[in-house]
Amino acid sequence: MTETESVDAIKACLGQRSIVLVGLMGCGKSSIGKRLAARMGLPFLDADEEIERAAAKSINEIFTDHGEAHFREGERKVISRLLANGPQVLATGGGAYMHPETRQKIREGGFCIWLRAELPVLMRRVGKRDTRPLLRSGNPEATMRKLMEARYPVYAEADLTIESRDEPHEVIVSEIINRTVQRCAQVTSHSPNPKDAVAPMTAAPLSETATEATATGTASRTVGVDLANRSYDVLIGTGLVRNAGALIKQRLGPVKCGIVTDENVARHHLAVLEASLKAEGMFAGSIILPPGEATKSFRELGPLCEKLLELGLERGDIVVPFGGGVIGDLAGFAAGILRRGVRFVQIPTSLLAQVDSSVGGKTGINTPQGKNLIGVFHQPNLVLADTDVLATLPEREVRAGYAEVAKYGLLGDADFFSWLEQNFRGVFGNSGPDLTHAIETSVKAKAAIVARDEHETGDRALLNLGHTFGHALEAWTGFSSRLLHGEGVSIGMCLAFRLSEELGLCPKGTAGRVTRHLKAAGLPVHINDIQGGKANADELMRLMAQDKKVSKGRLTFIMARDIGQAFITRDIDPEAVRAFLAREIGGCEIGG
Ligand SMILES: NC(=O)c1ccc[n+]([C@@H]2O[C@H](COP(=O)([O-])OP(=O)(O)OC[C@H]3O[C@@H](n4cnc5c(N)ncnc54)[C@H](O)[C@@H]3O)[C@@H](O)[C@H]2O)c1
């Protein structure tokens, strides 16, 4: 779709409604808003300027002469008047959206976008100006922090959140246009009635086939994991974190929830989740752990269990792992052993966790002897995969998660792999339909395998495609940032297909196709793509022998007869594998 087509689609969807920008001072509402309006061919209006014009006074003067309450009332009237004259791009003052009546007006007459920014970014931007009444006294940074705490949970009610970061404004404007048109596509493709295209976007369900659109959540897809009395749903969509309290209450009752998260996720998203649980009276407390694989350890597990007990969680209460696979595996394990097992709700925040680790009930930690060697099968009671949170996931992590998405195509769904070859760029876009489709297809594939073989006595091992090699490479790099889990899986899958081809198990050219696609997606595909030292075949064989997929001394390999036709075997000659790895490390390119 060209930008002109996107803009036309957004305008058709907006009808008379305006795009309303909300956010704290310094988040870029005016500067980004002006550029957005210019690119969309819409008028730009700044509510603060209109208020000054109407009052014939500056905002500082209105504050000084009449106080904040008077200003807010005037602001409400002016914004209501402006919204009656849409469509336009309307920038609002930082406090406008906090006023319940103004917020309601914006809901009715606008499509609301929150320009969210981190504290250092805001302070840098407002530092030089003296026009902000709320920052004129005391410690401006402390004031700004307080404003963030009070306002971010409310701003999170906006229809769309865009991270206003240190990038050129035009980049942010492109992101706004792309994500808004995706939202319009979701609304209009859902509805058989074209008139709905001009109904308020917030009122329309945000789903394509509306498997679920509740009063309290905006899940566009629901995938069931069918495990008799341990069955549960995976909700996939936008806005799930900000509705988590209501969704959990609706399905699991008014329970106390102890959140477990890491520092990165906490910085971006914890306030919204806490606010949502507090609104339902279900918040017990949050435990914030350091990010990274090292957190999946006995060292963190003990104190975590004790802190969960200190939060007062009882048997009927709930642990909420809120993070990537590391937090999900660790906190899921803690839930499995706390009071001999309490319920838990996974809220995965990385792509990898949304498509893989949050579903299926494998929980656990690493030890010096190897990865995931200690743990329990403990199924979650609900999974909320909110695609909005992926907006803050670093790009390298998104790519690593994509390896697990591609895995589902490679192991059992050739059509999905072909679809990914055509559409992978869309999957990398924020919260769009391609991303939702990829997550849903992946979760469905995983749910089907888990339902057949919950405890990995057979079929479930297929999910380890690429993992025997991948885990050995992760161990060789010391589980460090040299190689992310998904990157190890990407190289591992390429190795599995190349070895399959070399052993005559799959047609010539198959490994080349796999390698080409993963490389195009920005993933490493050869052992030698790992920076910082050359691997050694004997060392990798030794590490593979420690894998938990070893049985009676024989390694389990997932090989392939073709794309979408993986199979489990214990019949691969270790000497053939060692020689193959030696050739790979020697730099010999096969099928790549
Ligand atoms: N249980 C299973 O079935 C299963 C399956 C696959 C993988 N895993 C495990 O999952 C782990 C890997 O998971 P991962 O890739 O999610 O790693 P991770 O949990 O370490 O997350 C990756 C990084 O992204 C950050 N992050 C996560 N969400 C973010 C967000 N929304 N915004 C900004 N930063 C964010 C994290 O802080 C971390 O730095 C491994 O330990 C692996 O063994 C488990």
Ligand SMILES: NC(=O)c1ccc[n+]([C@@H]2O[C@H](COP(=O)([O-])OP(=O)(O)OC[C@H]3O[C@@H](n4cnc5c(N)ncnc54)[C@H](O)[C@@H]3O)[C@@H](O)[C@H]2O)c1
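Here, rigid core means the biggest group of C-alpha atoms that superpose within 1.5 Å across both forms. All values derive from a computational prediction rather than experimental measurement. Residue numbers count along the first chain shown, from 1. First, how it differs from the form predicted on its own.
- In a rigid-core overlay of the protein, S174 has its C-alpha displaced by at least 2 Å between the two forms.
- Once the rigid core is overlaid between the two forms, G28 counts among the residues whose Cα shifts by 2 Å or more.
- When the rigid core is held fixed, the Cα atom of E118 travels 2 angstroms or more between the two forms.
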The other form holds:
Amino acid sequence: MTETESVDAIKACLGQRSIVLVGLMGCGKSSIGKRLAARMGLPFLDADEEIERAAAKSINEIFTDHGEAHFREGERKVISRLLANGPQVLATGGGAYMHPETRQKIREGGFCIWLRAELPVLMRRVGKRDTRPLLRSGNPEATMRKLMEARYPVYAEADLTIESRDEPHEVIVSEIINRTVQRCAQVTSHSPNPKDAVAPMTAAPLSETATEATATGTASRTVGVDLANRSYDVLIGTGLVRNAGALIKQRLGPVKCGIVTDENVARHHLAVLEASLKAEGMFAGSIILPPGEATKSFRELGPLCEKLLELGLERGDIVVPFGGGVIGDLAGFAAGILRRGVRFVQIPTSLLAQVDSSVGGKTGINTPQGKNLIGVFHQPNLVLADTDVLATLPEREVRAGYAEVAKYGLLGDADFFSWLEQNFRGVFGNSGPDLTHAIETSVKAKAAIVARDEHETGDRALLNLGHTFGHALEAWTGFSSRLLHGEGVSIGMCLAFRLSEELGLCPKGTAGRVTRHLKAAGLPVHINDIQGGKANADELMRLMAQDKKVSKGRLTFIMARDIGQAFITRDIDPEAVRAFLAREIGGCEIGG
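Output the structure of the form predicted on its own; the preceding block shows the form predicted together with the ligand.
Since only the chain itself is given, any partners or molecules it might have are not part of what comes next.
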């Protein structure tokens, strides 16, 4: 969909309603709003400027002469008048959305977007101007922090949350357009009358969607994992983090929840999740860990368990891993051993975690001997895959997660792989339907395999396509940023298909097709694509011998008869693998 088509779709969806921007001072409502209005061909209005025009006084003068209460009443009247003027982009003052009547008017006459920003970003921006009446005395940073604590839980009621970060304004505007057209697509797809899908929405369907989200979350897809009395659902959609408290309470009861996250996720999303749990009286505390694969270790596991106990979590309470695969694996393991097992709810924030590691109950840590060698099978009680949080994911992490998406096509669904070849850019673009379809298809595939073989005694090993090679490569790089897990899986899958082709197990040209697609997706496809040193075939064989799928000293490989036809075998000659790796590395002498 081109931007012109997206803008037209949004306008048709909104009808006579306005896009209303809310957020704290310094979040960029005016600067971003002006650019958004220009790109959408709509007028831009700043509510504060309209208030000043109506009162013939500046905002500071109104506060000084009449006080904040008088200002808020005038603000409510001005915003009500502006919303009646038809479609536009309207920037509101930081406190406008806190007034219940104003908030209701915005729900009725607008599509509300919260521009959320972190404290350091806000302070850098507001420090450039001395026109903020609430920051003109005392400690401005302490005042801003108090405003965030009071207002962020209310801002979270907006229809859409966009992270206002240190990116060019045009990037933020593009994200707003993409995410808004996604929300419009969800509304029209749920309309009972197909004709309504193209008619302007003169009632309040978008606000109704947000109201429904407050109670049940905006889960556009639900995938069940059938494990008898330990079955659970994976909810896929938008707005799930801000509604996590209600969702958890509805399904698991009014329990205490201890969040485990990392510094990167905390910076972008923790305040929203904390506010959601606090609103339901379920927040026990948050534990923030360093990001990166090195965190999946004994060094972090012990202190994490102690901190969870210090939060007062009892056996009936819940650990909430809020992060990517590292946090999910580590915190899930902690939940599995804490008080001999407490419940946990996965809220994965990376594409890789949403399609793979958050589902299926595998938890664990790494050791110097290899990856995931110590852990337990401990199923979550609920998984909330909120696609909104992927907007803040670095591009490299998105591409690494895509390797796990492609894996499901390669191991058992040739039609899905063909679909990915045509639509993978839509998945990367966070454009809505393509992303949701990719996540749902991946989760369904994994759920079906897990239901058949929970403890990996049979065909669940198929999910390790590319992992025998990939895990060895990760260990060789020291579980460092040289190679992300998904990048290792990408190289590993290419190796598995190339070896299968060399051994005459699959048709000629199959490996080339796999390699071309993953390379087009921006993923590494050869061992020598890894920067920082040359691999050694003997060392990789030694590391593969530590793989948890080794049985009676024999390596387990996931090979392929074709795309979508993976199979498990222990009949591959290790010397053939060693020679293959030596050739892949590029003339490295065996043993050298």
